[in-house]
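The form predicted alone is given below as one chain in structure tokens.
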Amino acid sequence: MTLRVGVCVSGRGTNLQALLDACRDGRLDARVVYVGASRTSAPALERAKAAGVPAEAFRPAANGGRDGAQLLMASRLVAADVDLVVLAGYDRILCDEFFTRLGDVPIINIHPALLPAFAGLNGLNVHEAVLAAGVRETGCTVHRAHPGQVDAGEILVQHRVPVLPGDDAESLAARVLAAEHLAIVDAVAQFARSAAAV
């Protein structure tokens, strides 16, 4: 059974592209069937459309606030009959009702650090905190997402990235992002294998 994947995005969509490429190349027995974004300006929407995947933005201001926007996005994901939802750079905390609307559909998130370290941070803030802490290693984590929790669900995949002398937040972010592209595919592959075994 080919896994039907919904992806929630906010920005450039490079993790979405990694999934689209892996599905196209046959590395994943999965298909991205729907993409929802928190911003109309998200370049990820164009990536989805270029791949022929239905995609739309759910701006809080146009949908009665955050909860209304997220509930509508959840309804679209349910209508697309997704087996898995991937938060790939989705930069808003999901309301509890989003999880309720999805029911038993698992939701996973990617975080640009080795959780539980540096939880609750996003963007360059994560990498600035890593550098300020003086650690020698960082990376990325794909984990389950649950209502009422931020960066605290069960860890599925971690990829490690060394912190190099002379790194700044931007150079470190670029290397961690490359690791994210691998980790997100690895995590979705776990669900695809489980679906195939049923």
Ligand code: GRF
Given for the second form:
Amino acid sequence: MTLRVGVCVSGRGTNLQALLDACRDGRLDARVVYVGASRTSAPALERAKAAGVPAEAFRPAANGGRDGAQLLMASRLVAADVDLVVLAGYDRILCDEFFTRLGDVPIINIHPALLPAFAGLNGLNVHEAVLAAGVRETGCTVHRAHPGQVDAGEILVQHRVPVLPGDDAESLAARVLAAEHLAIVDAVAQFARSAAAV
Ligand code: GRF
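Got the form predicted alone; could you also share the form predicted together with the ligand?
First the chain shown before, then all remaining chains and molecules of the complex.
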């Protein structure tokens, strides 16, 4: 059974693109069937549309606030009959009702550091914190997401990335992002294999 995947995004959508490419190339026995965004300006929406995937933005202002917007997005994901939800650069904390509406559908998130290190940071701030800490290794983590938790939950995949002499936050971010694109596909493949075995 081909895994039906819903993806929630807020920005440029390169992790979404990695999933779309892997599905298209047959590297993943999965199909992205729906993309929900927190903002209308997210370039990720264009990536979804270019791949023929239904995609919508759910602005809090247009949907009775954050919880209303997220609940509507959850209803759309359920209506799309998703087997898995991937938070791929979704930059808002999800309300408890989002998880309730999804029921048993697993929800996973990708974070650009080796959790539990550098949790709760976004964008370049993560990589600046890594550099400030002087660690020699960073990476990315795909983990289960649960209500009331940020960057926590069972770890599914971690890819390690060296911090190199002369790195700045931008160069480190680029190296970690390349690892993220492999890690997100690896994580979804775990669920695809389970679905295929049913
Ligand atoms: C990634 O670094 C991801 O780990 C974080 O948000 C970023 C999203 O990037 N949660 P993109 O939109 O997939 O390019």
